[in-house]
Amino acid sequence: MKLRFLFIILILASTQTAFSSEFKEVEDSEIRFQWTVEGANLHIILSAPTEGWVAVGFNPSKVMKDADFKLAYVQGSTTVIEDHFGTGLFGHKIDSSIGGSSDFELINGTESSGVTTVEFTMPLNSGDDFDSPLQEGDEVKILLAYGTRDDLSRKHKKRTSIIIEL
């Protein structure tokens, strides 16, 4: 009986730890970026007042160059998310088209009342040359943007850059 009770307490404690992550949050140019570090992953919720795409980029060297981008949109019950790399000051390409890999796990995507929200996780360090290695506690420059259509090749309507602490 005591062993069973101890087992239940251990399960409850581990469940509470697994789901008790507090998200940090910033909002700029109407784009909300929420994040928390969960072990070796970064858990992200990204939303903007659009029925088009939303995007976040990490650690550009200059403008968009060298940034690790995640771009997503929701169309009906389908969420599309892609992993891109900043190949120039004003351009990016899908990681897999230039020798990298898609490093993220989609959790959910919704579009409601004119707001698109996408939730996903990504490794802090995927080992992919086209992903920026991240570490909890680091200051990280992020790029946030959104577009008005479900077309990731279309230019953003709004964009901003912010420095956050992971």
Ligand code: HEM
Given for the second form:
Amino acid sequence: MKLRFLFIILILASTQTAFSSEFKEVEDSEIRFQWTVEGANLHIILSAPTEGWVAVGFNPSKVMKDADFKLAYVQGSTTVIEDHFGTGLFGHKIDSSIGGSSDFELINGTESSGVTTVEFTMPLNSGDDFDSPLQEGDEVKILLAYGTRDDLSRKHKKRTSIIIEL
Ligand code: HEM
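Please give the other form, namely the form predicted in complex with the named molecule, since only the form predicted alone has been shown so far.
After this comes the whole thing, all chains and molecules, with the earlier chain placed first.
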């Protein structure tokens, strides 16, 4: 009986260690991006001073083209998150409208005192042609932006691009 108890404690301890990695963080143009690799997933917390949308885009080829975007907004008690692809220098479309799929898992979304924060995980490599395959340790170009409306077709108020190491 005691042995079984010890075994359960050990399993719990190893699970804790596997997923208690620290977040790395960048902040620019008032947008904060925090990330950590958890196994085969990237865990992200994104926040900006807006009651509209926030978004991150991975690995554009030029401006916004070919980037894997995850866009989100909080409306009342609902958080909407969408997986998009940079179909042009200045445009993006939802993956599901161009033959791809929605690849992320929402953890939480809040809007408080004019700040929107969303937390989600996404596979490092979803296998979707419209997502950018990522690996821990990679140098990755990310685009960060926010808009002032709960409308993903409206342009950003602020945007920036940064190179990070995953
Ligand atoms: C309907 C949505 C969007 C429209 C119409 C749009 C439009 C544009 C336009 C016209 C530019 C050229 C420069 C400027 O005017 O600021 C631009 C640049 C940029 N956009 Fe967007 N954008 C949209 C969504 C997004 C999203 C969701 C993100 C990121 C997560 C983003 C990130 C950026 C960045 C970082 C640049 C600068 C890129 C560079 O200079 O290399 N945009 N966008």
